[in-house]
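One chain follows as structure tokens, the form predicted on its own.
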Amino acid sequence: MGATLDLVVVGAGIVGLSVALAAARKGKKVLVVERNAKAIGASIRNFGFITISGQKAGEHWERARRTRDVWAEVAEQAGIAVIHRGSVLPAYRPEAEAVMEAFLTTPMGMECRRLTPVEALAHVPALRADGMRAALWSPHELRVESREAIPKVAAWLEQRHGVSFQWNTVVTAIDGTRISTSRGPIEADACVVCPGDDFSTLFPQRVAAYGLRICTLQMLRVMPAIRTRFGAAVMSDLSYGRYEGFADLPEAAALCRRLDVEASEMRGLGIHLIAVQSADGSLVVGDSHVYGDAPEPFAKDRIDALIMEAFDQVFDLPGRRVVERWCGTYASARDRVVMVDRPADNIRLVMVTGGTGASTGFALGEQVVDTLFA
């Protein structure tokens, strides 16, 4: 590569561009390095849905608010159209109210409000209003087009920052500051990778010293008949029951309880809602998970149907159809939501592991480049 560089980042995912930008603002020299020839995982297979409200209180709440404020300096900068903000969780059970009601007296309630059914349909005029008790509306999200806006993220850094990509390029070991990779080694001061669920290349003891699995989910794409608008994120009990931000409260439990009974095979499959619209009018479905030590090659019929399922319930779209199915990936901890282990002084290994990269991936970023400049 010529002159050494100050850092290089292994993976062009959300948080490989996340520790990318950090380390530019502070003036590195920085190249990312890349297995493929773009960003093809859990990045883009996602709503772009970049969630506040929900999110694990205290630190990663933190980042995930943090996270939203550079996503917006971001898509500004980058040119990438942010499709509607903020999130509107109807409530249909006592239970989910309930929960709804204590989020709003927590710290992260506080830029919160309850709507009436009016109110939640003045957002999102497809949901249904009978057996709605009240909504929760949250200011703080926003919303991208995942696929569209990662690869203006990783142009914008190269012409604006001066960030040097090398794709196509497998890193096979690091060894203090040389980096071996299949296309020649490269000299670097510093080396954060950012392997997403990516446990066997790089470092694999230190991975599985953390007891990793990969969650495979199913996301669909649903074009309604009649185009309809969605002024918000849609999120439903079932969210209230599985968010961290939500669920770890007091009154979750007898939420989850009700639905281990009323939606047992949905709660099995890890299936909650989230719709959010495209700039087409077409809406991005999801999503389901399932854990093991693979992902799962072979998306499910019975897990679509029950997505689609829980969609009818909060939205009366008839003639709705489903455009497109694909599945993601990504690492996730039972016991932490992100990972950030340190090889060597020079060296970090950084995960999220809770499907929240770009919900919290730019303030993380942020962290590990504050460490390994310190």
Ligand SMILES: Cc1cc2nc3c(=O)[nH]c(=O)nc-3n(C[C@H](O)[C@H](O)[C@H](O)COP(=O)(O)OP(=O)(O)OC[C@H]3O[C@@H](n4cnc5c(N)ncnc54)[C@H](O)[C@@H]3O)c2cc1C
The other form holds:
Amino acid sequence: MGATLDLVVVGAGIVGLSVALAAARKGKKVLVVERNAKAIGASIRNFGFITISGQKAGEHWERARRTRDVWAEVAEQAGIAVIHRGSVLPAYRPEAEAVMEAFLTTPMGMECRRLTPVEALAHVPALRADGMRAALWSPHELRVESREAIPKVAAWLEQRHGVSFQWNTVVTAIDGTRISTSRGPIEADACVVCPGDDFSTLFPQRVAAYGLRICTLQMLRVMPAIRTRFGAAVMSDLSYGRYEGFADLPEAAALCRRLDVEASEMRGLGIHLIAVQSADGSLVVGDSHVYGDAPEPFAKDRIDALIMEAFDQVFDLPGRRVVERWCGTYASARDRVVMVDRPADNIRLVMVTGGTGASTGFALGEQVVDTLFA
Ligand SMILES: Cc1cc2nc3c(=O)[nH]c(=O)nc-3n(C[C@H](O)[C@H](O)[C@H](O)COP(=O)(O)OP(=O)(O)OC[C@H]3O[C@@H](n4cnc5c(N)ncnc54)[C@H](O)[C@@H]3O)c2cc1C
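If the one shown is the form predicted on its own, what is the structure of the form predicted together with the ligand?
Starting with the chain above, the whole complex follows.
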């Protein structure tokens, strides 16, 4: 008897939803199986910042461009608000300005441009003008509210594309076309496992071969004292020294050396600044990166204080209040930004291993589905 399902996807984070969408668009009958009653992992804890400028050059940057286009389509159809577009990266140190200028000469910089401080403030009036040398304008980015967007993507997949969901169900083993779950077995022709940072439930030996670590991030929601408009996402000098699309440029070496002296504690904790705005005017602000073999359970006040120090260096928002704090985790690899493993011809194990799944997941889902059903 043939299996009635073409594909089971394990995990209802953005990577699993992306695989489900790509397969459904090929006319496949898809079931997503998720351990929790709703997605509660990295995909709803992030900035909802669909980033292109700053992604690793080459294939990953291309993935981000494609993913942004899919997000634009999905957002419109699923009723997801795009809260702002583009990003502004002010450069306060001459070394950051040099990285910005170098980036603009690469193919990735072609649609971006240099802004004067006055032009930067026209996008984001809360920026500090004093000491700002220039800013990078990138037109590509989108910002969605992930905690609302991810459930809406799942509901839209169900209604529009006929994707089924089985919540509160753990997949415990996969053997050929038989998928064992905490609620009994399922038969499907193919299975794609998108477990986020769960390294131990499915194919643990195969996952172990990649030497992955867990990265824990601290995040804050900040309410300005007076309403201020963010017309774009904001990053900072620290981001030019961290995001691979900038930090891999030779010009970044001098910036990193300077940051290692002037901001050594922040650099040691992997802190850089991203600030994006929500519909109620509050700002999602982060983040830090602490690596280990398990999620870090305890959020450190010192890390939050350093993130807010980085925030106050870039924004002039006296009286701002922290109104929410949370941690998130993701799978991290030293040597790759994505991991696609092939336990069998009809099975794939997929992880985004560089903290960019919101920005690259839809394209990665298409790539995985193309090879799976080739
Ligand atoms: C704080 C933070 C900020 C970030 N900011 C950004 C950003 O702005 N832009 C960006 O592009 N990226 C960002 N990232 C990275 C991005 O969020 C992740 O790369 C992405 O969410 C990973 O998606 P995922 O589907 O693999 O994982 P998850 O969202 O963790 O989902 C995995 C799901 O699989 C389920 N699961 C695992 N095993 C099983 C099993 N055996 N059976 C059933 N279910 C199972 C889990 O319950 C979980 O729901 C950020 C990450 C964090 C933590």
